[in-house]
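Okay, so here's just one chain, in structure tokens, the form predicted on its own.
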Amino acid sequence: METFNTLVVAWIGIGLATFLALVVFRIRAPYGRHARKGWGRMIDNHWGWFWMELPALIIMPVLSLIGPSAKTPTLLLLTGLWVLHYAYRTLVFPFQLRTKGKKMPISIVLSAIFFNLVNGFLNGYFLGWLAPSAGSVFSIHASIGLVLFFGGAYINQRADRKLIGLRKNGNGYQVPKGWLFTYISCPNHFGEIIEWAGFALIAWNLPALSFALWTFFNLVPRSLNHHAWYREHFPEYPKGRKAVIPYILI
């Protein structure tokens, strides 16, 4: 357990270093609206999303369920919530995208596969093999976590549908308006941050906390990049709108 915890802390440290590098050097990962040449061979973005999310959908539930740990209600709940999220991310979201002919670098796909393998392993192995107890589903922190998880998932998926709908009939990128878009540029990222914070509260363990932190480390810089991109391409972009946290973050 001590060795495992050391690995998780090191993983959090890598996440923090990544966050600082992305923010300080204003690095824009070259996919989606930031796609550009010079990053090697490309793959269709629908299948890119599918392949990079697939490892997470498989590895965590397999490890958590085949391990010797007791299959408590909380362990089964956490596994189910994980599968719900990644089934959407792997099997639904990529094929809802209205982006004909759009591609992403294979290097980005491979880096995401690596992240999902590590993250899925840490969370699945802990639950399936190391956790002495997964805690009670009736604890206060688990109850709050459930509310946050489903609230965040709702925000994330509703924002996805709104953004996808703006590209109907091949209209390209537009300024999203209404609902949480009134306050922030990236409600989809805001929702996912809340979602995994809720998961960490339910799990109440270090690997789940590491995932919540990594979600923040990854999506906050991405949101800042999206926010800057909107301002660069749309002169009329609302000046009072923040990037990812209402009233707070840029």
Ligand code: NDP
Given for the second form:
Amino acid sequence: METFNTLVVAWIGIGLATFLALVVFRIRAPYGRHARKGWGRMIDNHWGWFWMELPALIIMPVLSLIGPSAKTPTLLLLTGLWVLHYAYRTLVFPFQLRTKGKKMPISIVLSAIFFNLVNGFLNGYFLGWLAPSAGSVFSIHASIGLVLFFGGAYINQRADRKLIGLRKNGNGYQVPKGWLFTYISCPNHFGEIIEWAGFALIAWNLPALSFALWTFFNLVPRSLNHHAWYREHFPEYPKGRKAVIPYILI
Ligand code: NDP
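Output the form predicted together with the ligand next; the form predicted on its own has already been displayed.
What follows is the whole complex; the chain from before opens it.
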């Protein structure tokens, strides 16, 4: 357990260093609207998303279920919530995208696969092997976590659908309007940050906390980049809109 905890703390440290590097050097991860040449060979973006997310869909539930830990309601709930999210992100989201002929660098796909392998391993191995009893589903923090998880997932998926829908008639990029877009540029990222914070509250363990932190470390810089991109490309972009946290962040 001690070695495992040390590994997770080191993993959080790597996440923090990544976050600082992305923010300080304003690095724009080169996929989606920030895609550009110079990052090596490319792959179709629908399949890129599929391959990036597939390891997470498989490794965490397999480890949590085959390990010797008691299959408590909390363990089963956490595994189920994980599968719900990753089934959407791996099997539904990539094939809803309406972009045509768009590609992403294989290096991005490989780095996301690496992240998902480590993150899926840490969370699945902890539940399957190390969790003493995986806590109670009926604690106050787990109840709040459940509300946050489902609220965040709803916001994330609704925002994904709205953004994808902007391309309905073969359109290019547009300024998204209405609902949470009135307040922030990236409600999909905002929802995902809330979702994994909720998961960490239910799980109440170090690997789930590390995932919530990594989600923040990944998505806040990406939101800042999206927000800056909107301002560069749309002079009329609403001035009061923030990047990712309503009324607060940038
Ligand atoms: P984006 O919001 O950049 O794009 C989502 C889709 O909508 C893309 O097809 C994009 O087209 C299209 N789109 C977005 N904005 C517009 C617009 N203004 N006009 C027209 N089309 C638009 O999503 P991300 O790639 O940043 O993220 C996708 C999902 O993955 C999110 O739900 C996010 O939370 C999740 N994610 C999670 C991470 C994590 O660490 N947990 C890390 C990264 C993403 P195009 O591709 O051409 O830009």
